[in-house]
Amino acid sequence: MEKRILLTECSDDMGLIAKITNCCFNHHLNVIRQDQFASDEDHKFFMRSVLEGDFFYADRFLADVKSVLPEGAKVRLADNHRRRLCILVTKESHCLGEILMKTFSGALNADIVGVAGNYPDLSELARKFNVPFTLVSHEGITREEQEKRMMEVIDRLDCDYVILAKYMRILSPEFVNHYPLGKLINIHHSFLPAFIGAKPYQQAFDRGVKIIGATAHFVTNNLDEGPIIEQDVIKVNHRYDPKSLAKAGHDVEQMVLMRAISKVLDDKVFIHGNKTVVF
């Protein structure tokens, strides 16, 4: 018996769950788990169904499901094949290190096919895990040329997702638009929408905050404003200076990024406008 995940997105309507599960029954597919959400805002319906059975006629099954749904419905079957990840970095090691460890231990259903950075600082860390590192320096060239070289590296790796693991470069619209929405995942070192942009821990210190957090989101052309996948916070107090705030924040950043990557790899995330539905 094989397991696959049916992902459904369409306009909301009466009886959708019954129609979809009836198609599963007709194709002798057992529903192991099902999560659904209907948005009152724009009357959109989302459903994630874990199915078990024989998927030899998967195309026919998908056609049958689509035939009972409203016009314009999106349906697909996802399997649990290992995804290919490309990691972009600058100098900070904590997020890259966590991804390397989780992949090495088997906790992530993915392979890191390459790490690329605009500084060489993390090359040795990548190589300790037998992951190739490519230096794409920004020094002495224009941003356009540096981004062009970085895109060439990413495209050559043929990855499913690009993870910006503390890649401290603002991406141009040309770079972002080169990839489909949902392929670029960023970790931002604050609880968005607070403290957008650079030096968030200095901003947090200046405001005397009592919590700090991190946000993992899909990348769009609006700086740090893409659809949010995962967030979390920890408590701090007046004894924290910018340096100790940053140290504490690193733990939150790597935890939030790992949870976000895991949910994306498990096909639990739907992009809904500039928001997400996460099961």
Second form
Protein chains: 4
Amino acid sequence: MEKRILLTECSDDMGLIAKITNCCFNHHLNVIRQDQFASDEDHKFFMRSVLEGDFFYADRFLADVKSVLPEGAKVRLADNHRRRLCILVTKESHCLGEILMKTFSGALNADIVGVAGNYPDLSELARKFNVPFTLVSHEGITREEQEKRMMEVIDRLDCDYVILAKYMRILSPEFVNHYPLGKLINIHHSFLPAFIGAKPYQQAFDRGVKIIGATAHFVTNNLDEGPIIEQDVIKVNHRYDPKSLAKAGHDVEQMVLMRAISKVLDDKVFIHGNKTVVF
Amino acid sequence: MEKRILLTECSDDMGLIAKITNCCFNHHLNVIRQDQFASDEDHKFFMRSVLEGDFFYADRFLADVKSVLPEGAKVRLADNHRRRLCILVTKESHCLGEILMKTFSGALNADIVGVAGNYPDLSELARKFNVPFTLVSHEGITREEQEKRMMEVIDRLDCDYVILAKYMRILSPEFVNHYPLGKLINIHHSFLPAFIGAKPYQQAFDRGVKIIGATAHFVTNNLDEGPIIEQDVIKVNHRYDPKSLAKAGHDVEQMVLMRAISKVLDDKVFIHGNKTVVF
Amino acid sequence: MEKRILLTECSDDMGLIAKITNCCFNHHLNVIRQDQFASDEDHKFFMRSVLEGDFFYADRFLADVKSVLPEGAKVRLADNHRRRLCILVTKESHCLGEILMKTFSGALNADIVGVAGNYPDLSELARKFNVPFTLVSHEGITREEQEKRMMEVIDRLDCDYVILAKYMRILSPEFVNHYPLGKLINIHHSFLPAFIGAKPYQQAFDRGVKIIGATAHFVTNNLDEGPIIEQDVIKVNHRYDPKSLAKAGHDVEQMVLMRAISKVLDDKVFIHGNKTVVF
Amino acid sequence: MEKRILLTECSDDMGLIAKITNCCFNHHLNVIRQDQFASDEDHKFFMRSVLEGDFFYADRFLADVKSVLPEGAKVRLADNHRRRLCILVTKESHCLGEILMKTFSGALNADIVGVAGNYPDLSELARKFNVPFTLVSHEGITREEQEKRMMEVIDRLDCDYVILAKYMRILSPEFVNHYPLGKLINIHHSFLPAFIGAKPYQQAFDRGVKIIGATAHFVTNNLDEGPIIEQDVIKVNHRYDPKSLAKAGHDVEQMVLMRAISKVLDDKVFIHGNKTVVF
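Starting from the form predicted on its own, produce the coordinates for the form predicted in complex with another copy of the chain.
Let us now look at the entire complex, which starts with that chain.
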């Protein structure tokens, strides 16, 4: 018997859970775990059902499910194949390092198919783990040209997700729109919406906060404003300067990014307007 | 339209979710939220379904649900009535105070129908909130006799739950067995199973731990071993002595106990052997 | 032998710790705990020394300390007297309730000398604890007039600190400037600087954050921008609406406010520009 | 000007802080940060002073400090040299991986001079970072013999600290006593003293706890009973099985171990009986 995950997203309606689980039952698919959420403010329905059974007639099953749902429903049957990740970096190694380590240990059900950076600093680290590194420098060329080259590199890798693992470049709308919403995942080094923009640790120092944090989010055209997947914080005090804040923050950043990637790879994250539903 | 909560507990089986949600659908009851869990180790199935609709034929609905479930299933339809709480105390006021405050502010969907203590210290506090206080002293009488009197006090109050809000008496099997499992809720001042037994803050001090915590659990005949509902911790350091550990721990105790009570009152807690399923 | 706390604040300089501890030694005052901090960015020195000994000649001791410090130094010898708190409220009871409970239990070394609110809702609660409540309604009068009346109420109470325990009024510069910096302590229901201004829980809901929090800070003329004393957060998810976010947030608010008050009452908080040093 | 750290440990006495800071002052050494602690229960005094100045006459300075302290005082002047770490492992890579990454990025002021394991699994990972790996298998030989070989490997490396990064072997008293107290640092995968001994995640699952954690501690002859340096926890729920508990726990383990190592390398940790003082 195989396990697959049914992902349903549609307008909310009476009896949706019954209708969908009925379809599963009729196709002899056992629901071994089911999470659902309906939003009050805009009446959207989200459901993630882990199914066990025989998926020979997956297409017919999906068609059946779709037929009982409101118009415009999105239904998908995810399987367990290893996803392909492309990692974008600048100079800081901790997020890339953690992803490499988790892939190396087998804790992450994914392959890193390539790392690309606007500086060459992390080339050595990628190569230690036999991951190809491509330098896409921004020096001496326009932002437009650098992004064009970066997109070519990414597109050649045929990846499922692009992880911005402390890639310290502001992305143009052209770059962002080149990818479907949900494909680009960023780690921001503050508990957004606090300290949007550049130098969040300097901002945190200047404001004298007693907690700092990190936010993993999908990338949209509004800088640091995309749907938040995961956040966490740590406590700090007056003894921290911007440099030690950054050092302490690195642990949160790598942990928050990893948790977000894990949730996305487990198909536990739905995008709901500018928010997420994370089961 | 009314909202009620269907609570299902049975042996796990193929298609249970479909069968139950189908019953709901047939009775024109919309499932607006559903959480379920099936245990791997002993194949138990737990489900909590928030239903919306007309419950005129609740009995027939429950019978229908039961008819599709494996033998021995427990099914219950919880409503939203204010539960009756009896609080047992000794001398420390913080847990009782927090429950009184939350009831006063309307944050807790419950009434405190009585407070009973083996010391008179908290009588004044209870009376401030017009809650009757009964002194059941242990002085000059046997444990057996004191417990007998306490049970009489509790039983006269006709309560849904008995909250041991820092009631510093070890309960005999007779006392514990006098109540159904799930009716007695205790707060223990350590992150169990660390520091079982007396003086956990002294134990924590002696061991030099860097975190202390609290555990809310259902009471069973094994001291400090009942099903855990909620736990939390705070960080401490070498500067804390047993007294300041206790003081810092009070905040965690009252918070953990309140969260546990809230979960129980929302019918989100199932007992599963010596553990809990908390939705 | 008596215990008192020496609080020193001045420009940083070579040998300050030695000079001050020397003064203590010469006056036969034993330093049983000492915390100090010197800021890198503006070279300020802060020290808190818990002294044990005989304080008959406290004035001479302070003069001696002052004589070895740079010009403009502030030196103070705090004692252990119970501070007088005035609490301002609107309608929400949880913060006031927690302060009343902690005072009642003796956990807080302070007396609540009065509660004043712009609504009468919490009058009953204050009176339960024999604390006088004064209604200073804003209805039918100008902001200026309401603030004038409030200041009169506060000033009559002769208090050490004014705690804004969910007092939902924006304060004018006249009101703020009427008190020395450090006397007004506010609890804000977000992890500032996120969600400055009104309705932070609605803002948090709209932004889809995965953590919410609270911030206790000294009040300055910049709304929600004063020196932060204490912050904490809790995790939330997509299931929370603005109302349940607020409910969950209340626990953090009361805890963060209490911790801030405790630190201030223990003379552990220095104001350093728009930040704090909290030992 | 140089920075060095004066570490003082002795019986508590009147005026110790003044005496020591005076010595610093007389030697033109500025105290830029000072943390001290005196224990109530056994009257020990611990102080860490960050000094800035000229250390040509360090020996004379230390002698002067010692002359003003009670008999039996331990005084040490730590410098900033990169410490040498030897890492012991079995099969799990996450702790070793994190140490390697932090060393690689320069976040840790230390060199890993060797990795030794009782299985060959992590040899490849160590070699990626050009760290020599030595296999010291336990197969086919006595415990005594295996430990003897391991001690030879460690001793040859001439290291400052031996980090047991998930080295899943119980150490004999001979092994432990071969090293000074404070040299061996272990990470235990539970919030000790809960779940002492083998399989803590299975124990946590069986007990149904709602938090799991990790503990970094110095190794003594009492298994899992040595002085605790750092602890932290994460929340879990009924959905976790022993395997997913372990996976979630790995993040806490590597973080807690790294924080402990950092604190030790910064000379912020004193051993105080079976506890620690961590500044």
